[in-house]
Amino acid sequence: MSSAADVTPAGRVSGIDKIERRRIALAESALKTLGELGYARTSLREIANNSEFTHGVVHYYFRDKIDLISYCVRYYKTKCAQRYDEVVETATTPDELGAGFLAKMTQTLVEETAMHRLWYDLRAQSMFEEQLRADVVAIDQLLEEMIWRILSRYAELLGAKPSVDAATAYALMDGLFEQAVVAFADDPTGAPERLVQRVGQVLPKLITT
């Protein structure tokens, strides 16, 4: 039951719901604008005019460009973190978790391009913004452990364990997905199906039989 702190008389929902529920909404109008011209040439007002709020709305919201791409990525992330763990707790035999994880894989490349895209910008932008920082490191360990959580399950299946450890594991995955992404834009018929093939071969290399 909600407390008297969350919800008014008439059942409206509080003012720090109000805002964020905001801020959702203005990172989910931002994301597609953001995924399309990238972090450098994307500035709070180019937001706005891509989108049906003002500037004034958008830098009420969020206080410069730092903090509404951070915001964005991370509210992302956050969802992409966890689009894996239906099939992680739904499978029964270790090909039917591999068959799952390159399908939704494969599907976010295809599908989400431009938001991945955002995401490898804004993780190479860190080594020089040290305000995002924070901010990259923790998606990181968001998507670490999701692989993390992925790999040790399709061990399990197999009776067996993963021979790396969590940042070993993820620095592959994410390296053959980045690739993928960046192969995505000349080639989207091809890249897919690389990308299914390179981890379908390096998955069974992660664990130890």
The other form holds:
There are 2 protein chains.
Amino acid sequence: MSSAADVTPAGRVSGIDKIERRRIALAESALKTLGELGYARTSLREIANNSEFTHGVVHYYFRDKIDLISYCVRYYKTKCAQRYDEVVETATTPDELGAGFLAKMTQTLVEETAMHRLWYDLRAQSMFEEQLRADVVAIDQLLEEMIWRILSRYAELLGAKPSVDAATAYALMDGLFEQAVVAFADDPTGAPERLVQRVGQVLPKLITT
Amino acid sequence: MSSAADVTPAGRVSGIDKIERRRIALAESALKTLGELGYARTSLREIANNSEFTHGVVHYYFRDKIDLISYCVRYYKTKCAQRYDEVVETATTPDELGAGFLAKMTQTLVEETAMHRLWYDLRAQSMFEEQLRADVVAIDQLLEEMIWRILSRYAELLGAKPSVDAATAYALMDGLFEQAVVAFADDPTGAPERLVQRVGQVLPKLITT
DNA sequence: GCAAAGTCTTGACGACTGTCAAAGAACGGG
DNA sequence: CCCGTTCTTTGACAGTCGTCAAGACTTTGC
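Swap state to the form predicted together with a further copy of the same chain from the form predicted on its own:
Everything in the complex follows now, all chains and molecules, and the chain you saw is the first one.
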């Protein structure tokens, strides 16, 4: 498992980078705990216990709990942004793009279940805690753009055009994905296959030839 | 404001009914607080404070916190089940059904924002707390059937058939609605209109003439 | 009208939370 | 090597949480 807190080849890190690396290391550890327990049940002490640090260190690098969570969310954002970009860039046929998209979708559903659970949790929490709202909105925007890149490229390869706007397309795909995440949490059996079947059902309806 | 704990005209209530009425009154009060604060920030004392009862009463009628929340969820379920049934039964043309559906959808978005926020919160929590899972799954099932009644009736009035299965249709509609609820929580301006526009965009694509 | 059952209030408990401050360790420049 | 800065540990704080129990009040059955 690679850590983002690796030192440079020179063995030294500049001061500002060092504290940034600590923050990243803490965020990664916190995300692991958050994904396991959810926002409500995760305490700073629990985060510290599941890491190599003590609970005092957390407060040395983050002003308070919201600051930490907020940082985690922003850090997480950078990871899921370009998850599908490779598929979009390499696919040369509609089928290839569709298959690649579905494959990546089920892969992330299975391999990063905890992160997705956490995302839907945090999005719900943002409706009650306005301090989370800005970060959540930003991630939603990012995901919407990602879906739009896929859909418009898919239409382009078919010599067609998307028949819905970006926000609608994202809401539809997200609805299917969240359903799969909830179902997967309840019983992993068959959830990925059902997701593939349903997305495959819907995707052709979102373009006009 | 009518309470579900009204006494019968005779002024007496049977023993079993009385405790059931208390539970309902407590659940309604709890739902108000839950919708305002969300699952994580709602304590039993807060529920009691926002009601006419003391915190001891809560524990007299409910074994523990999960028992109360679970009861609230089941109680809430019965209210949203037949929300759209009237529209389905009275509409005689596709446009009438579509318009009625959209009108009810935006109405409940605006008037019952808190309840919807709570629902998406609880569904997310159910992925971490398995005690909530059964109730959440039951409600999801109910909502899926509701959407299916609308869509299949809509298709019927058009002399057509739905082009997606019930689970897919529900996931799509739910994705659009959740997007609207989140957007509405952030900024109520225009969210209902955007929801109408998007659902109107999608609905025709879910049937094959 | 009295005893028994049911209902409610009050106060307490142990555990947990976020936050902070003071003491200690590690480190780097002089 | 030593001293000042940076980092870390530890322990404590005030508050809140869910839970429970002992007693007071109310209703019911006879």
